[in-house]
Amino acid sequence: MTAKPKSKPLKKTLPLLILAGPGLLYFLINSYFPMFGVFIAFKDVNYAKGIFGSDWIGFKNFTFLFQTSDAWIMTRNTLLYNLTFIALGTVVSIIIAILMSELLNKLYSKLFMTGLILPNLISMIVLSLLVFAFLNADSGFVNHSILRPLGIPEINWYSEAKYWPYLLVLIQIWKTAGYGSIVYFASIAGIDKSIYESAKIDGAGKLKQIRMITLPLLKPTIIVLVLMSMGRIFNSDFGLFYQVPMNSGALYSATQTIDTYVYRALMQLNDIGMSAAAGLYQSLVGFALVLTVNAIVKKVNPENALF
């Protein structure tokens, strides 16, 4: 007879459960409990009857997103902006992480990292005022201090939609790239330094080390983060597209996304059923995209798939 091994699973896992408790509670309250309200998307909510007593109208709320001439514009903008943010954001974040990893002085590395993360801590309201200070047609820094001294015609930035795709991408990358580089920087820090030393002995320079060692070892991290980003490709940063352009009607062709359109429409219609339908639509499409991209990754390289 062999003695059964003594196991105390609760005692061993209790500290981990306590540590994960706040995060789990956050996800339960903000992500899982609200899923029970999905049925609101299929109802004509009447406050007098209550949510459960309101009339069931099927898919009529979903036609709200597609019965307007702006449907193509807002869908196009949402997709193209997010694809650009994912692609450029990933590239810039990796470049920043690699450059930071090459700083041998830890003090300088921490100072630069702090400076790069700082833009992510600025609220969109403050950022919109900073952008307005630069682009204001009358006294903005760009018109007053750059274009006017050079003799270049001044631009009314908040009336010219053609400039805003570039401005929004630039603002988004500036705000998020430093914060996004943290995960890549941590992954690079976890790479065995002996691999670089061996490559250096074999005559590989810095660029070749990055191309042959750093980037291949970063591939799993890149795939996971891109897959997670794809899940929110139909969601947009409301502050970026609504507050930064100052809700200027002349810019709607370049700044209108699904989120801003629903907000503007609901401010007039006050229909939470339509809002729930838009949220459900975005979530389902995001979920389908994550499954699709993960299936492609799994077929090409199963080891790097998310699940």
The other form holds:
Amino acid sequence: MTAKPKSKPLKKTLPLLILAGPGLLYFLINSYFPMFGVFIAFKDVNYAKGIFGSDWIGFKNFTFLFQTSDAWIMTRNTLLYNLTFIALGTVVSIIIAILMSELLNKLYSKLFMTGLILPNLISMIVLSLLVFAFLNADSGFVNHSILRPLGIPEINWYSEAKYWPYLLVLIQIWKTAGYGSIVYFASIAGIDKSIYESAKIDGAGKLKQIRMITLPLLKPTIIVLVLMSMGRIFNSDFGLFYQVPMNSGALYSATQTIDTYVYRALMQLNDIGMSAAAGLYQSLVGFALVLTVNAIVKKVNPENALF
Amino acid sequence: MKKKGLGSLLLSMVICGSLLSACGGNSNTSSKNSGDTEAKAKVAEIVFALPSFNRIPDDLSKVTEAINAITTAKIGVKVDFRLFGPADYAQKVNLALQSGEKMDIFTTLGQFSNYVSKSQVAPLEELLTEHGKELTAILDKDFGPDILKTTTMDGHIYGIPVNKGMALPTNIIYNADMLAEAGVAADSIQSVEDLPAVFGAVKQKLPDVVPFGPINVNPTDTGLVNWMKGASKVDYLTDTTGVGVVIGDNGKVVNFYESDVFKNGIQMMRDWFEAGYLQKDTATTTITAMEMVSSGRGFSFLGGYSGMEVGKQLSAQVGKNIETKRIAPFYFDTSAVNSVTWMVSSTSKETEAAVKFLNLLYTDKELINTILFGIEGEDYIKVDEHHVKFPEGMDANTVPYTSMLSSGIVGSESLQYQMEGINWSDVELKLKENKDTERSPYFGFIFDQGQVKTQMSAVNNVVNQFLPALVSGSVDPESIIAKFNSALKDAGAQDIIDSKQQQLDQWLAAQKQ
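Form predicted alone already given; the form predicted in complex with the partner chain follows:
Shown next: the complete complex, the earlier chain at its head.
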């Protein structure tokens, strides 16, 4: 008799725990265990001495990140691209989600949703070839079938950096917006339908309903998702910035991010101390950003803060 | 997402692995003395990892058995034979080294000094004098006694360069049928100055063909850069960036990209590009010159090849009538020789067995050819003393085992079988050229990048950014070379040059003693 109230919470939480299990395990193995290795960032790794015996060298491993004028370019690129992706991605995802939720026909809704999510499943390598098919100088679709027949001078896409900020944003949004809209779509589906009904009775049109009901109720979701992506603002999708521009040197000013710089710089050196330093730097800045943004949100609206 | 997960998983495994191995290491040393006498009677076991450019068979047991039959009988060593594709190889070996997994003998694919500066490889000089006499003898015979200088740092020998035809004079490789169609005699091509006329004739006769093939992959290893190195005696002094080189024999380290040799070479390529001899997207294309020639879209490209039989081999490979013509000599600098070097891991517990095995790997005809061609009768059939062929109805892709394309990586070329149809005298010619080819006065100098790691990483980035467009002639050299050099200066090129000059002066002083 006395055992019953005790076992009940466990019974209730056990399925949830099991559900969370794989995720927890994933983070434990991939994020928390490796944290143990951060000290490598401060070592001059020597294999004969082992990682524990190697000499401490302070912040020397970090200097390569700030060595050149590239440091400014790659930081700027990483930040601006990510901010654009977060801002534009959120807007486009919400628009898609709202449009989807207005589709009453189940079949259409499913069809469009699948179509929009599909790009997210394409690997960046495959995507880079698709882009290449459009943009290559000789036989690419854009040059060969659009610009040439129209008599517009052809563009050597892979050697002119000025087009790439737009191209990369376009590609990223095309690839991820559909997938990103799922969470918003689910939140909208969870909004009580009677609110809309009463709004309709009060004479609110579709747009007004969206502005006054859907968006305010989506706010917590938006804040959480933006906060989460803030943490990765110093990381970039390596495939997008390295594979898609075909690693073309002429485009570095538009495509160099911290990740690609680290890869290019350390490909030859193969120095794990310096790689660890780069990773630590990215994580710390991301961590600081999450804390800052969360603090701001807390100040403005305590209910919506993450913690 | 999935890829990243895997990467992190590997990292955590690496860290756990190194923990385990660190503990394991300690306990072993204490028990070593007592077990020493016992170990001698026992067969030592080593791990030997080979890069293969052929299909990797699922089952290596038969060939491993055959290798072990040879090694246990001759030196009492058992070999755990591993085979990795070229793309995987460095990663697998590095992972094993970092995690402390057993990995005794492995090769560099061009990173020799990196392994040494991180103490990943064991010094071999003492073991070599005891267990490697035959090995040193065959290196002396095929290349010359100076070969081991290229793997010696601070008086220690850290590896054995592969023993093969190392001189790779620059050849123009071209489609002979197209040349005939354009009405040009092959003998009219003697040097690089003769090429524009040939390209012009080809372009006129065959307007759809691209006269000169794209240059890609690693920009510092393109036909153009190699041609400049050979024709103008440029020593890169072992790193691949090119910011600290010596041109000729004046002993002065300079930035290659500021030199007239570089400017003239790039200007030449620019002229070719503007005349329409190269593809417009040469700088960025991922299609190799070989593929272009193979598909009939390309006419020629520059490449470094040893011997005179290249044309035959390439014809078979690409299915066109290919001929070659030497247009510049080769120039031996250190990295030309030590770029493929067999090394013993510094964490290896069987260094003695490893050196015994290396000795055999360079000198035992049976072992070398088992590794390359597999088992006689099943994987290959012997034609005569020097030649083999595949069994009836089989080729390199269908035999149970072959690593024949690794012939430039394994042991001594003079002991390897050749495929039927290859002229044996070519092997002799290659060995002769090993001795005749001019050595740089700094042959044997190895640059230790340790002091300027930061600058090296920054400079690498700059080189990747500017060089591909320049070596393909697709940008204006006037303005871009100046930009390139100012970016290099920004990245700390001068520190590299200074550090190199200082090391080179020390090395030269040590050589005089």
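Since the model is a prediction, treat every value here as computed from it, not as a measurement. Numbering follows the first chain given and starts at 1. We call the rigid core the largest set of C-alpha positions that still match within 1.5 Å between the two forms.
Core-superposed comparison between the two forms: CA of I18 displaced by 2 Å or more.
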